[in-house]
Amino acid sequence: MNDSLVVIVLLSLVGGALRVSTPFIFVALGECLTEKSGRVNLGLEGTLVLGAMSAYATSYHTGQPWLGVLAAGCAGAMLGAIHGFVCKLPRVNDVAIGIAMMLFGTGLAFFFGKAYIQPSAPRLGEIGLGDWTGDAKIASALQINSLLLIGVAVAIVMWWAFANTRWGLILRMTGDSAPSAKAMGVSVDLVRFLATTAGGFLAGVGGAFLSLYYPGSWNQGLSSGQGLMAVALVIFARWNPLRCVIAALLFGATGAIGPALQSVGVTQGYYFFNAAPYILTLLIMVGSAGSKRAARDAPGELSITK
């Protein structure tokens, strides 16, 4: 492979990482927020799919893609609120409820989304990071959406808030020790309900990116398991919002390997490279299973740590 092809592959990887990582960022931040409160939400796959459908339908009917983003967030918040309400009931397992909510959200999206598979909805605009170069290939590779910048900003705010605000202290205390939180007069159920609702909102926004920007359409196979991968991503990031962004970029880069190689004519093993994110997820789950560092950083009230 000559130098020009190497440059093309690298640019494709960078551009692909920036695009593919965006929904991972939002879903991972949503799950990070939820798990910091001591609750696991495995239903974010359904939230992502319902968010994508809601965004596309709203954009189609209103002609305003940013209204679609808001609708996606509200749809995600609705599922998160249902999950949070049910999980506060006695003798309810949050993992089982999460799986049920995943099926519920996916089913809703498939049922109401059939009418939007063919129509074309207005999409979110682009920001050309590489326009200044004057090179069409570089400009095309480095096109991003402002949702990526918003996701990074949300991660920074969350990281700061966890460490420096009363709200962050209450959230971390609730996730680490519910008895201690109750002793301080904190309503554990309310904190977890709000955290799960807000986490669902972020995951829904991640779904809006899928249908309104990349790949930019609505179909029933849009998510490809990204909501479930977010759980592994949060463990890999050790419940740190800034590390969630870095981990999402890593996942995005692995997802861009196949298209990057295809862009220079490498087609052999294409489907294997497309499976790279799933292989990475498996490796992370296996590696974190016996990781003392991950166990130390995990919120103590998580059901997966007990």
The other form holds:
Amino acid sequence: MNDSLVVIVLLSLVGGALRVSTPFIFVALGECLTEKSGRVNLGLEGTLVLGAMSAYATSYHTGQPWLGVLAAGCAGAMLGAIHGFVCKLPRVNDVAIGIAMMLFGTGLAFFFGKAYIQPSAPRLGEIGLGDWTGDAKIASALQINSLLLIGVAVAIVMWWAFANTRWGLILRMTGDSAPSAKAMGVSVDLVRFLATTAGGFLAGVGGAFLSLYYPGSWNQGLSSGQGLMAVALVIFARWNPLRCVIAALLFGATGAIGPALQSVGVTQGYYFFNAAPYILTLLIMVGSAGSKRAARDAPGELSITK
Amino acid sequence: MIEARTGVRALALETIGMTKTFGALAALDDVSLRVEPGSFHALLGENGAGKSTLVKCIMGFYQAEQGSLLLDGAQAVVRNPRDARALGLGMVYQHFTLVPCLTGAENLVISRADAPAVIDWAKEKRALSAFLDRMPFRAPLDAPVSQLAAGEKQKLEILKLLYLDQRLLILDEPTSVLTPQEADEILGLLKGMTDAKEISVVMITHKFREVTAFADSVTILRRGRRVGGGLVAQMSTQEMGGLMIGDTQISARAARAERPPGSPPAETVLELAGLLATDEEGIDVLDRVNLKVRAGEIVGIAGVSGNGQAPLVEALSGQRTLRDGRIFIRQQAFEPTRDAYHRLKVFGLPEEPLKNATVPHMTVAENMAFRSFDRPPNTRFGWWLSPGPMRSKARELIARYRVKTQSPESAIGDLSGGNVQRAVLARELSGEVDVLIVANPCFGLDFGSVSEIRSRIMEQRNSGAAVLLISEDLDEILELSDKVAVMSQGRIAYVAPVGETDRATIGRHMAGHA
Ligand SMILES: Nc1ncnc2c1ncn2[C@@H]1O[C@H](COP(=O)(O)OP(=O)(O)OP(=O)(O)O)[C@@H](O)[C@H]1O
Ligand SMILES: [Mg+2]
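Switching from the form predicted alone: structure of the form predicted together with its partner chain?
Time for the whole complex; same chain goes first.
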């Protein structure tokens, strides 16, 4: 393979990472926030899909894609709030509720989304990071959406807030030791409810990206498990928002391996390369299962690591 | 207003007729207690007497069904711990309440009711170090609490209350995780503060030595009732002990059976050969540990906590994988599997049994059957569990070891600290024992149980078991052991028969200056 081909492949990997990673970033940040409070929300896959549908429908009716993003966030927050509320009832398991919420969210989205499969809604605009180069290939690879920047900003704010704000410390305290939080007069259920709701908001916004930017339309096969993979991603990122972004970019890049190779004519193993994110998920789960560092960074109250 | 009137900051506390029931059990029955401002008050009682329940009711952790609380003579309503904190009541719980993932500094700052929404760490750090300068002892503030040793955590817990400027401190067995020196240091400081009328202290303890050395007054509970109390200066420890146990008879202490002189040395049963283990950071926590324990012998491992005792117990109980080295039992390599434990009759009581040796949500009977649930008579055909024999065995053990529980069907996590310990010991000592590994077996037990449990360990030795006793209590080591070993920085620094050594020598090796 000559140099220019390598450049093309790398460029499409970077482009793919930038394009595909945004929903991963949002869902992972949402999951990270929820898990930091000591609860797992496996329902974010459903949140993502419902967010995508709400965003598309709102954008279609109002002609304002950003209103769609807001609607997606609110739909996600609603699902998160239901999860947070149900989990605080006695003897309720957050993992089981999460799976129920996942089915509920996708079901709701498919039910209300039937009408929006055909029409086309206004999409979110893009920012050309590579336009100055004057090279069409680079320009098209480096086109990003402001949601990516917002996602990165949210990650930085979360990372800072976990260490430097009262809310951040209370959240970590609740996630690590509920008895300590109670002894300090903190309402554990309330903190978790709020964290799950806010986490749902973020995941919903991630869904808006799917339907309003890339792939950029609403259909039932829109999400391919990003919501579930985010759970693995958070473990990989060891509950650090900044590492969540890096991990999401990595996932995005692995997802782009197949198309990138195809663009230079390598078609062998196309399906195999398309499965790369899932294989990566598996490897991460296997790798982190025995990782002492992951075990040490995990919030102490988490039912999946307890 | 109180301060202006009297110049005393310390709070006066009084409970009147506190009653609290858990189901059918009256954990507290009409308990009245009075703590004068600026006094150091001790709360004594057997395991399960209701001491923790009483102070948790005061702190608003539980709601008493009856009774009232007076602070400085005025009726106070405490609905939750937050109310208690606002009133100036602070408590160190029997189990640590620091948040493991937060650093010491974060723990202190977040515990403040007026913690700022955005924390200016530079400013807070300055304020904290100014605060620490006023305190006679310090604790590391920059490491996550999960990395601190027990003694450091306890100091931090107390520092937290002083940082919050609480005027009445309640301490639930604060010294059980400390060395005697650390305990004296911390209690001495608190005593100084009570003498200066800055704070009042209520301390739950099982150690009479601490009561006579530091407390001004005492209240004694038995089975949820107040059975006595008064000024410490006017009571003897015999009197206090008598009130604690009431008419219960303490069984005579089992004596050490001496081996006939001239008999050949017993065979080595347990052998640790070059055990090496590292922690998550890759630091050696066990550094080539070699030790032999013969049949009918107790080898006591002394040492300051955090010198590798916990990893050693974890390695022996299969909770930690060894980097190198082998464990031999009767010359056979021993892998810590369930089958090997059964076959080689290895039993043990780890530290913090609630965490390490029980499933808190399962019942007492189930927990007591962990060693035998998959064997007859508990199991038929190798897979069919019969709860009947399990329950009747549990009843027998509960009676024999005097475990205070409402029924064999109660969750073991609801038992008082000392009774969890007894339940686990009952399970581990009920069968035939070849190797016994015990870590701090009397941690947090009242003196009656201490005596009883030490007797059981001695009985096992007398009947030929090889006993490895790991304890932070040097008195316990000297009383029970045939041979003393000292652990320091992950290695065995010193071994000697108990008759050929003394406290000073052991202390020197414990401190690491050999
Ligand atoms: N949450 C609970 N549910 C049911 N029973 C309980 C609960 N907490 C305590 N108890 C019971 O109340 C009694 C008193 O317990 P408490 O913890 O106050 O004892 P204690 O005097 O502190 O003993 P120790 O010295 O062992 O700590 C015990 O019999 C215990 O089993
Ligand atoms: Mg207690």
